[in-house]
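Okay, so here's just one chain, in structure tokens, the form predicted alone.
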Amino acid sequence: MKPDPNTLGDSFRFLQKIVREAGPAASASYTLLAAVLLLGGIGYVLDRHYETAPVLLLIGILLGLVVGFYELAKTIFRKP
């Protein structure tokens, strides 16, 4: 029994289709992570500068979560 010569090509086309469709979700998850890290980092730096313990760090992390989840919700509820 000979293997179908189009099997590998079909597999690559299917993989490309899946990656293309997953792009917006991956982008939204990276935005969530980046917002938390960036705003949390800014809060950490400001905490060290103003010597305010973890107050600004926590505010930065919470603000990053709000911004990140907002972007995630925009991606999820976008009309096709």
The other form holds:
Amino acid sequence: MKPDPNTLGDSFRFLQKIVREAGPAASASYTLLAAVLLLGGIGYVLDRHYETAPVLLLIGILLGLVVGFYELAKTIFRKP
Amino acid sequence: MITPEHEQAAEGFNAGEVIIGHVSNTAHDQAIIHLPTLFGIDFSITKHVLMIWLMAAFVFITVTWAVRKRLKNDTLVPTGFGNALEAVVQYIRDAIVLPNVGPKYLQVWTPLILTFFFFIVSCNAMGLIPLFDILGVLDRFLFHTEHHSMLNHIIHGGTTATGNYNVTAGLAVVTFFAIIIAGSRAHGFLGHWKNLVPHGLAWWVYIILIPIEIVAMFVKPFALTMRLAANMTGGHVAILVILSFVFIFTGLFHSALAGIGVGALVSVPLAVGISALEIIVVLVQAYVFTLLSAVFIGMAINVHH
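Moving from the form predicted alone, what structure would you give for the form predicted together with the partner chain?
Below is the entire complex, every chain and molecule, led by the chain shown above.
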């Protein structure tokens, strides 16, 4: 059976719409992950340097969570 | 023919070392062209630097060729490669840049996003084309160059430049400055920095918010850097791990037959499957980098709080 060209076009447009709307969500999720990784990593490096393990690592991860969730909240509560 | 020497070689197989050698940049003492160190930075040309240049030249030449060919013909409809190129360009403009950046700055930021997309997609795709491996096979059986020849140095090291954190960090730095420039163009230089935090809040909220926003400013390009490089390296590592089962099993059972059996039944079919997945990953990762860059630039231009 040959697919209906209209259905195919519609599906493609729908996919495009979903992908377009997913942009901010993708950015928020990656920011959450990267914030924890970046600040946790900085904490880990400073811990090794000052031999204060694991205080700075934990502070870094917590700060990363705060920044990440703040960005997530900003995306969620953004006015359309 | 499998000789006892082959089995002995398999026993000394170090999977970790081989895999790292295949995905990472060439070591600095094995650089293709040695250049002096300036300001603490080694300017030697390594494999990934060579790959960046090759892919940049490739993108520049093919796109320029297609566009010039299109301009020379008077027909409105492009044909062949030009047609495919136009479809991609139009898709990126209408589906990525327009909804995020908005119609006012569409023509300003589309070229940057397009450049990102084509450069990343060709760098990613190069990692799947075994051009240098074929060169390696030719060298081994035909050319027989010595160990420290330039050809030998070109063969070794990973071919996916976007699998190197330094390359993706360089791309993300461009995005970082693009965000600042986009915000400054739309709202003025001071306006952009004021837009980072919402207006009209109690003063003590700003004490918390301003540091958070400054960190978030650096986190966004960092997310781009890690995601692209990790995804490109991850797929290659998975393929190499699965293929090294052949040598690990040969060493484990002291029999080349075990290795060949595992290779034929498990490793090669799995590696083929993951390679097919990698083709999708190549496109998706280039797409996500460009999409996120467009989202970030759009956020600096269309500020809502």
